[in-house]
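Form predicted alone, single chain, as structure tokens, below.
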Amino acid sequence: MKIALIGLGSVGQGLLQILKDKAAYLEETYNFKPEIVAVGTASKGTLYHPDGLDIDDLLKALEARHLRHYPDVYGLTRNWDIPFLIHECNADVLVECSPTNLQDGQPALSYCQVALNSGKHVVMANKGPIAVAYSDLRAQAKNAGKHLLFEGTVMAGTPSIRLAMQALAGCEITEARGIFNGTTNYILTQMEGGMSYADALVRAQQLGYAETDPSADVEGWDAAGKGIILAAALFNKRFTLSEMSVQGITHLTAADIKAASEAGERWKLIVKITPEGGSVKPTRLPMNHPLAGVGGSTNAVTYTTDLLGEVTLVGPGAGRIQTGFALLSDLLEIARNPY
């Protein structure tokens, strides 16, 4: 399988590291021999070699902060425009993990469209294209006879999408409720232990859970984007951020946390999605609720089904290797079922 990888930040490098470290295992166990033939970023350049790029050299170039540090070899092409690179390269699959834009999905949405138009499967960790154009992309992929896979967009490598769309096939899912943001879950867990919101946020930033500007997390927008993806995947519904009722955790105080605890309850930032709409809001859950026991930066989702009742999945919701694994799982699915 030949792969074009767009986006070489934490997630893209996570996939490269996995493919390097597990190459022998993947070939021996799954007869899976992936080759990275093209890579590209908006700021670090692009590379293409039809016979494959060396992952060790790629990682070294990225440590040096630019693809110009990749060694010159015969047949290597540098600095093609990304859409041209996607269209012209000999990859079987586009892996898209550039930064997310939840407003219009660009430029990643265009990259996915170019890939499908040129006969390539699409795998993504980028939430934007799925959030804003899932139905269109799905129809385009179907017409092209190609896969459109996006496990890494919700709960990283924890298989929330695959559980809903494959393992629970045959069940009618009427609702999804989940904890989809590790930063806010970590902060609420620390506050329950007596830490102030401000101190918990600083600690989350020190640990790398929260960005320098944490607003997308603590105000609920990151979680809302994942809810929109689930609404599209589960119910074929397109909700926009403006249509979602979104409230973050910034208003919660130590007194709020204490009051919930004294009542045998716990605050969680809960995403709720049904065919009728969606919301993100801090919610008091009884201690015996499956989502109440999910602490720290862990994520979880509960699907309400007609045949099994409630099914809850708990696991990592972010991380370099964890999200890289989601990409790997989608690539393996394509290798097993190439269409």
Given for the second form:
There are 2 protein chains.
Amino acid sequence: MKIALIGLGSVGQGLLQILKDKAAYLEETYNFKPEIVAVGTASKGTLYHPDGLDIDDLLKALEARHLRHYPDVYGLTRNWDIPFLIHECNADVLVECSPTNLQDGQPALSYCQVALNSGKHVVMANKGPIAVAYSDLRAQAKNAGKHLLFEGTVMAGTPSIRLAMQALAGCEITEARGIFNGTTNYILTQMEGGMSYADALVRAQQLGYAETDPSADVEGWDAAGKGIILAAALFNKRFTLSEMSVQGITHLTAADIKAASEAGERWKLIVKITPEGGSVKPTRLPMNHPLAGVGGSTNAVTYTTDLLGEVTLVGPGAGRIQTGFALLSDLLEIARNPY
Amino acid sequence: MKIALIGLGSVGQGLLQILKDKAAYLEETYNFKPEIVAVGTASKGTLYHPDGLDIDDLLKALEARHLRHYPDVYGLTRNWDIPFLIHECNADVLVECSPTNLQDGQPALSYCQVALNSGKHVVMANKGPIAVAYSDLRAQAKNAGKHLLFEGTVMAGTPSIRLAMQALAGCEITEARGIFNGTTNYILTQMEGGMSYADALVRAQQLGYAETDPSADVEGWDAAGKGIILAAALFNKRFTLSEMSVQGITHLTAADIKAASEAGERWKLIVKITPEGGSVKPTRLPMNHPLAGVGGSTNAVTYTTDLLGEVTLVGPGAGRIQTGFALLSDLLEIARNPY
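What would the structure be for the form predicted together with a further copy of the same chain, rather than the form predicted alone?
What follows is the whole complex; the chain from before opens it.
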């Protein structure tokens, strides 16, 4: 399998690291021998070698912060424009993990379209294209006979989407409720321990969970984006951010937390989606609900199904290797079922 | 897909019910149109019709407690010996759900062998053959180019095995810890509410969770059997019951429960397996562990993995429809990947 990898931030580098560290295991266990033939980012240049790039050299060049540090080798092409690179390269799969843009999904959306147009499967960790244009992309992929996979867009590599679409196949899912934002869940857990919202936010920023501008997390927009993706995948419904009812955790006070605790309950920022719509809001859950026990930056999802009742999956929701694994797991699925 | 269904207790009937109720959904969503061509139990006789049996009539005959109540129709054969029936019928798949025998796996084990010998896939909810002879059966299935699937043997239809084998493919699982026995978990939950062990057991028996002879549950043997199956599936290791360190919940007292609770912990009957061995024992878990929040008759498993850390799945561990779904989900996998 030949791969074009666009976006070389922490997730893209996580995938490279896994492919390097687990090469022998993946070949032995799954007969999976991927080659990275093309890489690129908007700011660090692009590389293309039809016979494969060296992962060690790639990681070293990225440590030095630009692909110009990748050694010159016979047959290497540098600095093609990204859409041209995606179109012309001999990859079987585009792995898209450039930064997320939930407004119009660009530039990743056009990268995905170019890939499908030129006969490549698409795997992505980028939420933008799925949130904005899932139906169109799905139709395009179906017409092209190619996979469109995006496990990494919700709960990192914790297989929330694969659980719903494959392992629960045969069940009808009528509702999903999830804790999809680790930053806010970490803050709420700290507040239960007695910390104020402001202090907990600072701690989250110190640990790298929260951005300097934390509004996408604490106001619920990141969680809403994931809800939109799940609604697309589970129900084939397109909700826009403006159609979701979104409320963050910024108004929760220490007194609210304490009142819930005294009633044997816990506040969680819950994303809820059904075929009819979606919402993000702080919700008091009884202590014995599986989502109530999910602490720190961990994520979780509860699917309500016709045949099994509630099924809950708990696992990491972020991280370089954890999200890199989501990409690997999509690639392994393509290797298993080439279509 | 033509199916031979051996064992018509609650799980077998659960599958029939699902195939009846969801026929239109399964055809529309997965293009899945199964036919039951053969059924049988040791005590209720057998039926074979190469063009398919009527599920409504089957369910009615089973309500009347014997297959002789199935109407006579042209082409129907009655009362073939079960192994002969499995061998001779035109089914693509044997669904084995006769009663579990953890000692020698019989008679189900020989049914499975006959099925594989005569070119049929095998799907089972019966723990016996997998616990006793997984390696041999797996080798036989591989040689025959047939599937050997057994999602229903652990946590009913909650996809514990499919999660490990497929959705987490690419990760290495180093340990599994689970709550695999709903009866004991129900009793422990009641004891936390202040009930004595004896009263909680009676309540569990009244609700139908516990057998009249509850020893297989409360002494940990049922849970151990599931640990053996997971060890086989995850690590390709064969542990026998006598090699497992098994301790039940019969010695736990109200004082033990209270002491844990005061320390912010909870007792759970935990099955733990690693490539080196397995154990079943009452274990005190900190309240913030995902397994600590699993109450009542619900089951759960936590996989420790190299790339994701801990991933936990929570869902039903028993039930007619819930286990029937496990069989359906294995059948859908065969339909998706005929080999």
